[in-house]
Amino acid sequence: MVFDRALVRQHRTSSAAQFGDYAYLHARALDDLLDRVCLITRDFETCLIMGAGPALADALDHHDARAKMKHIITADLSEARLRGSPYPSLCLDEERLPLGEARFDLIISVLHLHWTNDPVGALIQMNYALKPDSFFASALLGGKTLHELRHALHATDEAQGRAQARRISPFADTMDFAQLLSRAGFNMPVSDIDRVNVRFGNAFSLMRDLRGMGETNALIERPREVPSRDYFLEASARYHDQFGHEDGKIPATFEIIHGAAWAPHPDQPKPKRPGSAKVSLAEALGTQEISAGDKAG
C-alpha cells in the first residue's frame, strides 16, 4: 500500500468548490481521450466517465465526441467532485468497483488512476466492466510530473540538513502504457505521452494549482511535520535559479500517459504468428535488406 486512498478522496473533497478553476489539465486530457472516440465508427450506448464530474461537463458537451455518447454517466471518489452534474453519477473506488459485468460499450478514465495502488486491478475490474468488444481510454499522471519542484524540494532538505523527505507523491514511471493493458486482458492496447509545460509566477502559484487540483501528497509514509515558511521560501529560490526563465517565469511539467484499447471479443483481428510473413519488410518498403553482418553502404 502506497497511497492513502482516504487522503485521496479529502484531497478531492476539499478542492471540489474551485476544482473548476484548476481543471485545465483535466480538461486537456478530457478533450484528447475524446478525440480518440470520435476515430471510432460506432456510437456508443452506455458510456461511463471516471474522473470528470461537473467542472468538466461543459468539454464534453461541446466535444464532437458527444453525438456519439447516447447515456453517460458519471464517477469519482469523491461525492463532492459530482454535485451538481448533469448526468447520473456514482460515488466509487476505483479499486473496488461495484459496477457489474458487461454493464458499458465505453469507459472514459481521466486523471485519477495514478492514485491507486494497484493500477492493474483497477484495470481489470474496467474491463470487466466492458461488454466484448467495447472500448475503453484512459490518462494518468507519469513520472517525469512535477520533476522540477521534486528537484528543488530535495536540494533544500540537502542544504538545510534534513533527510530527504517524500513530499511528492511518486507518478508512474514513463511505462508502457499498452503493456499493462494487455496484462489487464484488454485486446489491440495503444499508448503515447503528452507532455505538458506550464509557467508559474513563481513556486506557490504552483502548489496553489496542485491544491485546486487535489494532486498533493497523498503518500502514507508522507511526512507529518509541516515546514517553515522560509523552508519554501528556499525551496521557491532555488526552483527559480535552476529552472526559471529570463522573464522571472517557472515552467512545471506534467506528463500525461495515455492509454486506449479494447474489451476482448472472438471477432478481433488477432496478431501474425511471428515468421508467417510472405513478404519482408524491406520490399513493403522498396528499400535493399542488409543483414546484420554486413556493414551498411
Contents of the next structure:
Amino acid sequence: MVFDRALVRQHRTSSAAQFGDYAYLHARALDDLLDRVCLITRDFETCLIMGAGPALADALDHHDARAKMKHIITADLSEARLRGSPYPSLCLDEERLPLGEARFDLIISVLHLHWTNDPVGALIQMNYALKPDSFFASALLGGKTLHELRHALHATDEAQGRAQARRISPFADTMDFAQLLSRAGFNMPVSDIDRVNVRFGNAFSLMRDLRGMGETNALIERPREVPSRDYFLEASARYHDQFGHEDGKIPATFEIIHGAAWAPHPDQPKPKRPGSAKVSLAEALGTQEISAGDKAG
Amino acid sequence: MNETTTKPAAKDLDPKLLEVLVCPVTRETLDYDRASQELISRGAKLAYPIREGVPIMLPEEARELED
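Moving on from the form predicted alone, kindly provide the form predicted in complex with the partner chain as a structure.
Now the complete complex, all chains and molecules, led by this one.
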C-alpha cells in the first residue's frame, strides 16, 4: 500500500466546493477522452464517467460526444464531488468497485487512477463491469508531473540538512498505459501522453491549485509535521532560480497519460497465429527471399 | 453510524443505479430499502446509505446489520 485512500477521499471532499475553479486539467482530460468517443461510429447506451462530477458537466454537455451517450452515471470516491450532478451518481472506491458484471457500454475515467494502490486491479474491475466489445478511455497523471516542484523541495531538504521527505506523491514513471490495459485483459489498447505546461506566479499559487484540485500528497509515508513558512519560501526561491522564466513566472509540468481499449469480444480483430500466413513476406513485398539458413521451429 | 436525524423527503434512488450496483464486498445484488434509504447486502450484513440520492458504496460508511 502506497496511498492513504481515506486521505485521498478527504482531499477530494475538502476541495469539492471550489473544485470547479481549479478543474482545468480535468476539463482538458475529459475533453480529449470525449474526442476519442466521437471517433467511434456507434452510440452508447449506459455510460459511466468516473472522477468527473458536476464541475465538468459543462464540458460534457457541450461536447459532440454527449449525443452518443444515452444514460450517464457519474461516480467519485467522494460524494461531495458529485453534489448537484445532473446525472444519477454514486460514491465508490475504485479499488473495490460496486459494479456488476457487464453493465456498461462505455466507461470514461478522468484523472483518478493515479491514486489507486493497484491500478491494474482497478482496471480489471472496470473491464468486468463493461459488456463485451465496450469501450474504455482513461486519463491519469504520470511520469514527469510536478518534476520541478519535486526538485525544488528535494534541494531545500538537502540544503537544510533534512532527510529527503516524500512531499509529493510519486507518479508512475515512464508508464506504458497500453501495457497496463492489456494486463487487465483489454483488447486493442492504445496510449499517448499530453504534456501540459502551466505557468504560475510562484510555488504558493501552484500549491493552491493542487489543493483546489484535491491533488495534494496522500502517501502513507508522508511527512507528518508541516514544515515552516521559511521552508516553503526557500523552496519557492529555488524553484524560481532553477526553472523560472524571465518574466518571473514559474512553469509546472503535468503529464496526462491517456489510454483507451476495448473489453474483449470474440469478433474483435486478433493477431493471426504465427505460421498461418498464406503469402510469404517476400512475395507481398515483391522481392526475392534470401534464406538466412534458419528453419522455423 | 447511528444517525437519528429525520431526513427530508428523500430523493428516490434512480432505477438505473440499482441495475448496475452490487455489494463491493460479496458482489451480490442489493435490496433497496426505500424507507431507510439504504441498499442492503444480506451476505455482507451491511446497509449502504443513500444520501441525497447518491448511494455511498463504501463498506466503512455502511451500517452493520445484526443477525
